[in-house]
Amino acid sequence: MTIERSSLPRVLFSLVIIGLLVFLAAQFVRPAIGNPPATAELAAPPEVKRVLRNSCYNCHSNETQLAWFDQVAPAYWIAARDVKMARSHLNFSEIAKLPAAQQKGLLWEAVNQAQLGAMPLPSYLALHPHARLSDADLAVLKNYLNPPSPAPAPDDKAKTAADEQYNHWIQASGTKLEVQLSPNGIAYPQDWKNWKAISTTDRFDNHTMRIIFGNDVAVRAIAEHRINPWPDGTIFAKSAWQQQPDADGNTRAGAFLQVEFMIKDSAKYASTRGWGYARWRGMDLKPYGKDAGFTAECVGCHNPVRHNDYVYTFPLEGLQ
């Protein structure tokens, strides 16, 4: 069928009217954002507060202000569906809910996100630069989250504490333990303490020393350099220890903390970003998260290294 070129000006402004028509009616279609009063609001220094209002607030407070650009639709469905999510992972104005430590992790998470340019997002950023973190931004939400504390003294009773602690952990290496499934359903690995290691981290604000195993396939793959992506099958293992100085001021492993682990099938855990997510704290070995959302938490917290297949760890010098 063809158009003939008398009739071309009225199928255009027909074509308009129609897309007015849709533009206008997609106006009435605006689902509720809201701002519910904050019921725990985290407590911290004014400048501390000042750049995360700056930042962050918008989409992760009960405090979201919405600019008029970001009132129309079809913007106004992105930022409706972009609080949501925000509020979901982390809000400021209920988040002193949660336990310190869990706030604390939080807050780690947002400035490891922020550092490394994943928050604010870049789709944000580009109608907003005014969010943009600046570095002195930075340093002021890391000297928060990181003010030194003192180094444990010495303590006989602590360092006898974890060595029979140790002993014990050896000695069962070759039993299988009776351990609770993860929320998500993956079974606790019983054989990473024979695996290699193949990097270490600490925590200097915390006092904890971390060691990172991987299973065959791992090893294998760093040897032969496929990291990126890994293999299916590859597994890691983060164990975190706390530190304990001894008397000659050397520092060992204290206390066993946890052990969580990333395990790769790109099918099984396709909605995970190709990784499986699991933890278990204490010598008891008590699985992380009340339901298996709490997987969440991992995709987010890893989702600024999506470049290097999710994976924060780069293998010791010397094992590639």
Second form
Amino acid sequence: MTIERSSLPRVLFSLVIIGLLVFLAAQFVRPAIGNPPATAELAAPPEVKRVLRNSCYNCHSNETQLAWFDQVAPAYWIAARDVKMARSHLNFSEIAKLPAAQQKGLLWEAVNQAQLGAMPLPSYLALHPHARLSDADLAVLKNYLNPPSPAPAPDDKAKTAADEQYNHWIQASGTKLEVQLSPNGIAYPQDWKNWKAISTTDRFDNHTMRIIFGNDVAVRAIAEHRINPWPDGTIFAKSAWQQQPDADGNTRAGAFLQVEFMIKDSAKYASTRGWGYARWRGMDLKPYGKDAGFTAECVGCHNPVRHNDYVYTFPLEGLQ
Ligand code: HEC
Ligand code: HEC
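Can you switch from the form predicted on its own and show the form predicted together with heme C instead?
Below is the whole assembly, all chains and molecules, this chain first.
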């Protein structure tokens, strides 16, 4: 069959009509989004809620409000899929029914995702620029999770106490300490102070300095570039000290605050994604956590770096 020249406009017209009909028919295929009642909304100060409402609630709550252009298929289908997935990860309208530690972990993950620029979804920001987080918005969220504390003042007594504590600490090394098990059954790794320092970090909001140590399996893995995933047997220790300025303005390690561990054993710790978590606090090394559920907090906050086998630290140059 040949199409005569004169009938071409007619064919084009029919195609446009067919396209329109398909488009109209598509509008009737509508997976429901729905806004069930917000039964357990996040409890947070109004300024925190304002930021989350503006940038996250459209997908991560039961208060989804679609713009008119999101109501039209196929955009509607993408929105419906995003909202469903987003709510299943994190729903601010239902978060308060989770245990406190898990809520905290989720909020940490949320702020991490926002800081990395992964959330709100970049594809969403293109059409909804109002949802972009400003630096001030991000600061509101970070302050909420990590309220800044005043820097410690130079204090000779605190300095002497910290030095005494440190001497005691050094003398104790080599003798086996009596330390209670972590609530999830992990025993205190006695010799971590002899491991190799892999990295250090400072935190200015709460004025602590931290040193991260790795056991010999970790150090070997670094040398052999086998760090994602880390091999079974790897252990990290992260120790934290209070920053203590002296009268000359130098910052020294003050009181010992805590040491925490991640122990890799893919089979044994499968329920916490392959790592056993434990933390001991203070000079008397009191195990952290009311029960084994405390690990939800650790896993939640390490989840944003799951593509890095849940480990934040990149080993210092030179060890590799
Ligand atoms: C356009 C919808 C949309 C908006 C707006 C949005 N998110 Fe998401 N979010 C998603 C989707 C979809 C997923 C699931 C992604 C996946 O599974 O790959 C998700 C996942 C997450 C996760 C879990 C990450 C993971 O991979 O486990 C966190 C945390 C998160 N979002 C935080 C936020 C925060 C904080 C905001 C606001 C600053 C925000 N989101 C805004 C759609 C959105
Ligand atoms: C608030 C978020 C958060 C929580 C909760 C958290 N961590 Fe971490 N963890 C981090 C960050 C960030 C680092 C990277 C080092 C740094 O910044 O000090 C880290 C580092 C570590 C390291 C060194 C290895 C690495 O991943 O870099 C260990 C060990 C560790 N954490 C153990 C724990 C244990 C045990 C718990 C639970 C009792 C826990 N963490 C809970 C954020 C968290």
